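First comes one chain, alone, set out as structure tokens in the form predicted on its own.
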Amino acid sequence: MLEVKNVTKKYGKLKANDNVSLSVESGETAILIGPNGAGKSTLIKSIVGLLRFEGEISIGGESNKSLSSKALLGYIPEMPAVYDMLTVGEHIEFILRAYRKEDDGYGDELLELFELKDKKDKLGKELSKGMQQKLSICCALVHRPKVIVFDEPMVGLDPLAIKNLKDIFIRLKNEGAAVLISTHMLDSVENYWDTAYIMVNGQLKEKVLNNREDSSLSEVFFAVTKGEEK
């Protein structure tokens, strides 16, 4: 469903991403992990179409630059992305109209889950950072995307919202979505992944499947990243 082939992103002479390839299938939850500065956010921004890059990225078999692929995509950035002068309810309405989706009540369900339903008339600028992050998650999911990309999604969330987001991870997997979660906090996704990609200095160093019994993910992570950080 999501395929990244030989993606390279340069900033001058610096290769933020160096020939990176990965894939996430329907019903699979993959995590992209690595230390700060590993190139995770650069890759995420390339996947969702915010950066130019060398290589190929496809969503649902189509280039990530195409309108058909963008209709399948949901993106939760690290920093909340909300409109200051739209109310919470107007955010949901705007996204549904942008994707030409009917209001089937899913927006209200998400707002209820993240304790925002009683704040439907509040403007985006009136929300706390944590509430803005919750609203950003709701907006990314309300059109029922088939590929969802999270970039450090738990930053700024309270414990209940984190629990609810983890429930969302399970629901999305069960509904057959392809989910990619970028994070540097291993414990936050410990029980919610099928495949882990370990990234260091712009390169994917290791692909780990969640079926190994010889060592934990954290043990593999530290073994791979030890001495690699610059």
The other form holds:
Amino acid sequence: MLEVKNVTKKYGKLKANDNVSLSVESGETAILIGPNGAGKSTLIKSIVGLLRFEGEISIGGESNKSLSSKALLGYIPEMPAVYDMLTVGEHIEFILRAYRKEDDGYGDELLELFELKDKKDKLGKELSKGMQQKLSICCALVHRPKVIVFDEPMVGLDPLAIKNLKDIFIRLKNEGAAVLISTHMLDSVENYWDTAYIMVNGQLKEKVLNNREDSSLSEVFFAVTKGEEK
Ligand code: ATP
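Taking the form predicted on its own as the starting point, write out the structure of the form predicted together with adenosine-5'-triphosphate (ATP).
Whole complex next, starting from this chain.
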């Protein structure tokens, strides 16, 4: 569903991503982990079409630059992106219209789940940071994307919202979505991932499958990243 092939991204002389390849299939939850500055957000921004890069990225078999691939994609950025002058309800309406989707009640379901339904008339700028993050998640999911990319989604969320988000991860997986989550919170994703990609200094150093009984993800993470950082 999501395929990244030999992607390199340079900022001047710095190779933030160095020949990175990975894939996430339908029904698979992959996590992208690595120390600060490893290049995770850079890769995610390339996947969602915010950066130019060398290499190939496809979504649903089409280049990530195509309109059809963008229609399949949901993106939750690191910093919540909401419109100051749209209300919570208008955000959902706007996204549905942009994707030419009917309102089938899923937007309300998401707002309810993230305790935003009673705030439907509040403006984006009137929301707290955590509320903005929740709205950003609702907006990224309401058009029922098939490939969803989360960049540090738990930051700023309260415990109930984190629990609800974990339920969403499970639901998306059961519905056959391909999910990629960049996170530092290894404990909070321990039970939800199928594949972990460990990135260090712009390179993918290890692909780990979640069938290990001998060691936890954090143990593998520290073993792989030890001595590899600049
Ligand atoms: P973190 O876990 O701290 O969020 P990250 O793994 O997401 O880090 P990136 O934000 O992708 O890392 O950064 C990778 C490298 O690219 C870092 O060395 C960073 O300083 C550099 N970098 C990121 N954005 C830019 C930019 N716009 N211009 C120049 N260098 C950048």
